[in-house]
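Given next, in structure tokens, is a single chain: the form predicted alone.
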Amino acid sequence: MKKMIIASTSTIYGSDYLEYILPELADFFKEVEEVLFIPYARPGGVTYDEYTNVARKAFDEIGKGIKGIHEFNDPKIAVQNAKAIFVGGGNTFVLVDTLYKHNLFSEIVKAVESGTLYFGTSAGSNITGVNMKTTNDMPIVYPPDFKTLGLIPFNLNPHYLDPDPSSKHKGETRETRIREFHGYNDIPVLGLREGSWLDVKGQKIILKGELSAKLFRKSEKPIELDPGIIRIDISSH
């Protein structure tokens, strides 16, 4: 059975890396000792080792070890042997491109569907959807495909921001961008606000955190989903 935590972000205002979600992670990873970290979305100027050390420091707080996938000779075998996987945030285009280069998409899907725990933040959450077309990131590299893991039957827009009625900025809002996506695609999109995450167990999906999430369907008015809703049934309409 799939078991995943899909978080909008790794860091919320006023807290350290993963601090806000560590209690959830302590319970989620209680049966494993070491988590495989995939740092491929690394922020600019940060090495895989540096990024892995950031994750390691956070996981030390819950008594769990972290090992970067780049520390293994064969990334495929690393995924196959992992009891738990954490894919960090950064740039989704870079992440997807690198996963394709190492032929890891099918390996991750097989692992998660076989029970390997999956935790993603930001870019690592984006790739759990049907495709990466609703990412906020700049296309600084060109992956061979926009198709991603498809572990949930919809797309995400992490870091979702509501329009600010007091702003003088006249550029496109997140809602506008998602409507543009629906001009060419039928896939539902869930706007996941900061500090929110999805708890996935098999086909059951629970929205957690203090904020609602915004659901967009093609040609329909967006709706708000409150925390605690079980089975966000947005796979088709």
The other form holds:
2 protein chains.
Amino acid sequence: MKKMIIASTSTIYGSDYLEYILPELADFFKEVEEVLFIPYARPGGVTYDEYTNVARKAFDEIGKGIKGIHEFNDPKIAVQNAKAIFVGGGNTFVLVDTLYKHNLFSEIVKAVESGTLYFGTSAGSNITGVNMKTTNDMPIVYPPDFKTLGLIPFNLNPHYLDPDPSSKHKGETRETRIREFHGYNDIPVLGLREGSWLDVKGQKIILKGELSAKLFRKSEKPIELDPGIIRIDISSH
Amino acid sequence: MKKMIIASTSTIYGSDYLEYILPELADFFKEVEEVLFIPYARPGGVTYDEYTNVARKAFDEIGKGIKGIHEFNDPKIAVQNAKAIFVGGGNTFVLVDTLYKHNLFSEIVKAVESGTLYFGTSAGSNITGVNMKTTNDMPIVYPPDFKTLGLIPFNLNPHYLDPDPSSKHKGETRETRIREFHGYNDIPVLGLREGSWLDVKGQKIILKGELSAKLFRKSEKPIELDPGIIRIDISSH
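For comparison with the form predicted alone, produce the structure of the form predicted together with another copy of the chain.
So here's everything in the complex, that chain up top.
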């Protein structure tokens, strides 16, 4: 059965890397000793080693080992053998480009559908959706495709931000951007605020954390979903 | 000689569409009667007709006619025959995708290099750079390439926003995103704040408006450029 934790962000304001979600992770990873870390999104351009050490330090708190995928000769085999995978945040374009370079998309889908645990934050969560067309990131590299894992039947917008009514900035709000997305795409989009995450077990998706999430559908008024089981019916749209 | 006005935004806070820049446009377009408008970026998903009417209303204030490129049978011939082009803002991915579909990139470069006036705002400014990899927009469609007009020898980041020191949001700041860009690209990036524009005449580029612009170079500390002639030496980098 598919088991995933899909988090809006690795870090919430005033707290350490992953700190807010460590109790959930301790439970989620209770059966595994080591997690395969995929550092490809390279936030702020850090090296794979630096990034893996950041993840290692946090996972050390819950007594789990971390091994970076770049430490293996063959990343495909690393995915095949992993009991648990953590895909960290950073730049989604860079992450997707690198996953395509190593032909890892189908490998990760196969693994997660066979029960390999998946934990993602930010860009690592973005790619669990149908495509990466609702990322907030800058397109600093050109990936061969925007299609992503499709492990959930909708798209995510992590770090979802409500419009600031006092802003004098004339760039688009997040809501406007997602409305523009729906001018070209039918896929529902879930705006996941910082501090929220999805707990996925097979077909069951639970919104966790204290905040509601905002669901955007083509040609409909967005709605707020409270924490708890969420049902996003795709078929009727 | 190449003559361009490259503006960060169409609209500044508390003012109508193009209002802040109309005096500059009246002078810039003084020799032409009609401007070819390219509405492909479709801000907020408006139709080409709706968007063209918005531009028409503003240009009416300075006694200039506007014709939308979609009103012509052959957009290439429309570009070839235009004395002046205005590319409006919206979504840069949609704009670039549509320009590629109509094979207009080389046509616009040829026209502008032969003296056709070019005015761009936001997405329409973004595409004057070497590539669109420093856009702020959401990748709602997948264009065949990120390469753009290359009419200026650097990239732009329109609607440039300084980090907000009071923010509790953990998404990347604009500066972090541009630093990530420089992890993969050497091209200098000019962060153009709302209310600023570049006045380009051949090789001479003047920063206009009241604000400074922020220049980012790979592996260097960003610097502020005051309004006036700007020189971005590419060769030494």
